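The chain that follows stands alone, in the form predicted on its own, written as structure tokens.
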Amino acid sequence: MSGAAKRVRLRALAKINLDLRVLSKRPDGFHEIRTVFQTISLADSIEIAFSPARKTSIELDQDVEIPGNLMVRAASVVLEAMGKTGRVMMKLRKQIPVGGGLGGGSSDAAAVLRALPVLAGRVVPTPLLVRLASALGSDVPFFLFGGKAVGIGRGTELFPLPDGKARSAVVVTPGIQVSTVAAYRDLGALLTPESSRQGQDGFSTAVWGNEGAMRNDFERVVFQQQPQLAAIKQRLAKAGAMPAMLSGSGSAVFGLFRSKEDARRACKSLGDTAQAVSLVSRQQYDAIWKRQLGR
């Protein structure tokens, strides 16, 4: 990296879904969701450099080898919106595990949106910020903003809901691999007009506060194909985790509990692929990004 370039180091968040339901499918050839996003406090790492030059190159160093990274193509369009040329270099240190479900390759992509900006010296309005994030993936816009947020149509159409109490939760993640186009394929052969609608109230109950109606409408399909996902939610619900669910359409677990003490003793009791985290309010991620990005 040149001398002359700008430099930043940042801790991209992953999120959790408190509540996911897949409804009829849409004519553009995506499912209709409802979904409640929380931000949580497991990270990547991300270090971005970058310098003005006549033509573009982005180059992109990560320890764990993602075909089709989302950051470079993050990096490609943000810098056509700001009518900059230059050279990006990018180092990624996954701390978020890939295919779990909970967000990462999105949230290190809304990483890029909102860093090469401050790093260029250019403004991007907000509202051109959130279409460049929808184009890129369904998880990307929401990582614009954290925090806690209902998303529907895709997921891109963000509504921000109050921040709960502080809790603690475990994020258990097993390293199965889950496809999140076949579990779609499979629980839309399941879906009917009634269940949809049967769905979208149950939602509305559970976004109204009423944890005993959350739930993530993939369990029906990939708890199926994977049963040890559907024992790991038991052993959380079973150490005191209400709720406990999937993450996405998986393979992450995640249980949310009282105190840190009691998050603990579940880490303890569920062996190495569980981790304790906290549950990150839109205020606190607003305010990690006004420290990461200097302002």
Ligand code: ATP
The other form holds:
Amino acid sequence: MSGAAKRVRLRALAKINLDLRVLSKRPDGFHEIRTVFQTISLADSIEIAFSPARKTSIELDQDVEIPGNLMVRAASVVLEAMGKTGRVMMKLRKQIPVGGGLGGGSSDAAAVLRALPVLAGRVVPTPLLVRLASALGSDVPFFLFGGKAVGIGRGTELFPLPDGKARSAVVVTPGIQVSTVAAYRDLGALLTPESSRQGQDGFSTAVWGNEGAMRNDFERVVFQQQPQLAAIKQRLAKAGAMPAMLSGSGSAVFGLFRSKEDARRACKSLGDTAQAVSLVSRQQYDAIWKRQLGR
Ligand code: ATP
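For comparison with the form predicted on its own, provide the form predicted together with this ligand.
Below, the chain from earlier opens the complete complex, with every other chain and molecule after it.
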């Protein structure tokens, strides 16, 4: 026996990392990082329908084959946390390139964590939602909040930041998949107590508003393996981006611009793999979510 299905359509936004330092490897196997996350307007499209039933079943129709899609795990853990059973039918249309350092998988998972309780008519307290999100992946908790935020530890301890001056960005996605695991392994081999101290100091300087000090440690290893990404960074900087940088462990490279016009002009000069996006503040992120969930 099953009740009537409730459904929503969602946009799961991508992120860029405005700064990213990898300090050291921790005893639990994760790396200790410092980062600044920022949501952007690039987004996957998701539809979710839920109807209560005696047994749980979770189906996902996806336009890109992603084995072990995090959305399915997210649905399973949040239903369990609510003590609910039912039929979940989800549809995913990817716009955020997979393995691009833009957090698409994490955002899709966070979208499911936020939406399913609403469809099931339950409230999951935020601390529990954050705990479920952290267990799914280090970038997932950020997408529960969005905007601009500092992430420390594994990236799951989050602190809001005020919006910066730049409102527009150009994101270049050259169709290369970079393995985050391999990037951490290669970078891990170069870490020393001294590099960790420098990373911490440099991060504080950047967060206090020195745009020139913004940096992504993964560039050290990823640019060596993929020199075309370093070339994209240079082209963005030449087109006026301040800063231009790898996002996450790549392969997306972004540049920040003060105005939409500057971003559009730069975009034209960079070709097909470049797209202009806007930075999405926490206030805008909240508004998008309120609208999507009809609250
Ligand atoms: P990360 O830095 O965490 O590796 P990313 O931002 O580079 O993430 P994602 O698009 O999130 O890139 O994909 C990372 C990995 O997560 C992929 O290898 C993919 O197999 C897996 N994954 C699981 N679910 C999803 C999803 N819904 N969308 C994209 N990738 C997913």
